[in-house]
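Only one chain is given next, in structure tokens, and it is the form predicted on its own.
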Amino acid sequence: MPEVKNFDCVIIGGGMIGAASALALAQLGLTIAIVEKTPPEEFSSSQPLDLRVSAISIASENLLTQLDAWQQIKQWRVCPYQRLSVWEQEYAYTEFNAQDIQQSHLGHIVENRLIQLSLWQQIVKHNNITLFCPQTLTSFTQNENNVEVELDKITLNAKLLIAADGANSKVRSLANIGITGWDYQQSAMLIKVKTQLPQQNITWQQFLPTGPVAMLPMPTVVISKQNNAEQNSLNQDKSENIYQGNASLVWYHQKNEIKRLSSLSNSQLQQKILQTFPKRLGDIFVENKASFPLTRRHANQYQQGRVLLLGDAAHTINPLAGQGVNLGFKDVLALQTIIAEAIGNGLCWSDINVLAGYEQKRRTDNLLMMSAMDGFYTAFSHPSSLLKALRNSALFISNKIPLVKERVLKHACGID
């Protein structure tokens, strides 16, 4: 007989959204189990920057602060940005500034692993959270009042099962929850580079006929002896340049072209970037790269009885505006709020009608953001010269109307 352990909530997936969910619900006094295959790697200040990063909004920063994780993340390394810009033609260049909404910054570029690691460091401080790692979900069975979750030689009994196991969610599949979505015709390449320019305070995106190119500023890294030797090696290759900063570049293109670009050596890719990206990028040195297809997925429902989907398990979005993980953190906050209100009102927080409030609170907002990004993507990828004139005119006009810019910016930052 497998060992049986009882919890209020079992969370499948200990990534950024799963770990944040655990802390958010533990703060309400619930007992939590997290099931995860792989723990995050420990941090060292001399580690190279990761390829996988997120643009953390002010709203997400506030949640991470509430969970006592942001304080540590800031001590490690983050890159704040005060401005973001978008353009196709130079005359339609549109820039958003934190000063427009009376904020010190619009967000931070942070490595995903560091967010997860900081959340895990808080998790181990909570007596009401238990980590099952390395472990994987085998199956689960719903009953009227509980969910029985089967792991390897362990059964977890809970009132709520949360799927935070990503876009290819096994929980979603086992629950027979369908998805609506499609694959876009493009892929994206992430490219980590050193820059001749020092750390910048702006993110930008230019739309080219072949797809957007974007730049996210990255934090500086403490130079160890080994890193210093690598830096000297870089500067020997181009003695006239001193690479002062770091950046994450995003290059959207047709799938076959991204595949071809991925096959290039770093030095060959470097030349292609210098030929294609705006001159404001300055000189660069390619360090690492990876690519992924662009997809949209939206679960047909976020709830099935005592099973809830959060984050990428519920929705994946076009990454144009970097809203993916921020929508996931909004899911976390919404679920915490729903359960806290039920507890405060003397209701049974695990009643499936109470839990239904989570989907009611989040589905429309997620769908609106997904549709907005699709509309933006479609409008800027269409080759029509008339549409090109219209979209550039729209950018030009919006740049001249402060109220429009302020409204868009507040929504993107999650503070409206």
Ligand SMILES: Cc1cc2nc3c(=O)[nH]c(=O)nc-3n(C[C@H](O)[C@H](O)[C@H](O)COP(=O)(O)OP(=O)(O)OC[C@H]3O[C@@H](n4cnc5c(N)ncnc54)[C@H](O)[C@@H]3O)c2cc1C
Contents of the next structure:
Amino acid sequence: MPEVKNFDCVIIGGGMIGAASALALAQLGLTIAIVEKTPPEEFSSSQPLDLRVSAISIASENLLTQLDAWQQIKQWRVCPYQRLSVWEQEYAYTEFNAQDIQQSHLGHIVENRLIQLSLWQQIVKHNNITLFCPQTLTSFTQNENNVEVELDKITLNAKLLIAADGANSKVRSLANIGITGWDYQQSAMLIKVKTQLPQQNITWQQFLPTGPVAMLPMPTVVISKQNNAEQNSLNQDKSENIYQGNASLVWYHQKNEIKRLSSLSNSQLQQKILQTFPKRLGDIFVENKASFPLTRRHANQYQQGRVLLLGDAAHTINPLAGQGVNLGFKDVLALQTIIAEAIGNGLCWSDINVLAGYEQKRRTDNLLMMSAMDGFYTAFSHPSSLLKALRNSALFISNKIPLVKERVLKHACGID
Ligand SMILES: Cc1cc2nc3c(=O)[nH]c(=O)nc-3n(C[C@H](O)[C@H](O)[C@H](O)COP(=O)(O)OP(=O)(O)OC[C@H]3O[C@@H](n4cnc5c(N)ncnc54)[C@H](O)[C@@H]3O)c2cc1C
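Having displayed the form predicted on its own, please output the structure of the form predicted together with this ligand.
First the chain shown before, then all remaining chains and molecules of the complex.
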């Protein structure tokens, strides 16, 4: 017989959203089991920057601060940005500035692993949270009062099961929750580069007929002697001093073209980038690359009895405006709020009707953001010259109307 352990809540997936959920619910006094198959790699300041990064909004930063994770992330390495620009034609170049909404910054570019790692450091210190890692979900069953979760040789018994196991959620498929979505027929290539320009305070995106190209600024890294030697050999005839900054580039294109670009050597890719990306990028040196298919998925329901879906398990969105994980953090805050309110009002927090409040709070907001991104993406991919004139005029006009700019910006930062 497998050993049985009892908790208030079991969370499958210890990525950014699962880890944040564990801390948010433990803050309310709930006992939590969190199950993850792969632990994040420890941090060392000499490590090169990861490819997987996120643009963390002010609202997400506030949540990470509340969970005592932000201070450590900031001490490791982050890159704040004060400006954000978007354009297709140069005349319609539109720039948003943190000053427009009386903030010191619009967000930070942060490596996903560092967010997860800092949350994990808080998790291991927390008496209410037990980490099962490396472990994986085998199956689960639920009845009116409980969920029984089977891991390898352990059974976890709880009142709530949270699926934070990402886009291909096993919990979601075991619960037979369907998804609606589509494949955009495009892929995104992430490219880590060194830049001749020093660390920048702007993130930009230009719409090209083949899809957008974007630049996210990255922090400066102190590289160890060993890594420096590797860097020098990579730089070959170029002096490393030419490249003062770091950036993450995103290149959207047809799937086949991204496949072809991925097969190029770094120096060939570098030439292609210099030919395609706007001149404001300056000279660059390609260090690393990876590509991802673009898919939209939305779970048909976020709740099935005692099972709730959060983060990418519930929704994946076009990464165009860097909102994916920010929507997931909003899910975490919504769940924490409805459970806190139930406890505060003397209600049973695990009542199915209380848990239903989570989906009520989140579905419309997620759907709106997903649809807005799709609308934007479709409008900017259409080759019609009339539509091209219209969308550039819309950008041009929005650049001139402070109230419009302020509303768009506040929503993107999650502070409206
Ligand atoms: C190209 C690209 C660029 C992006 N850029 C941005 C951006 O700039 N800003 C932004 O906000 N978002 C961005 N996103 C989206 C963002 O990366 C995701 O929204 C985010 O990673 C989702 O976090 P999550 O914790 O829900 O899922 P995941 O990060 O997928 O974590 C799921 C975790 O569950 C674990 N797991 C899975 N199955 C099991 C199992 N059976 N048992 C145990 N553990 C399991 C996995 O190991 C993993 O650790 C981007 C996405 C892409 C593809």
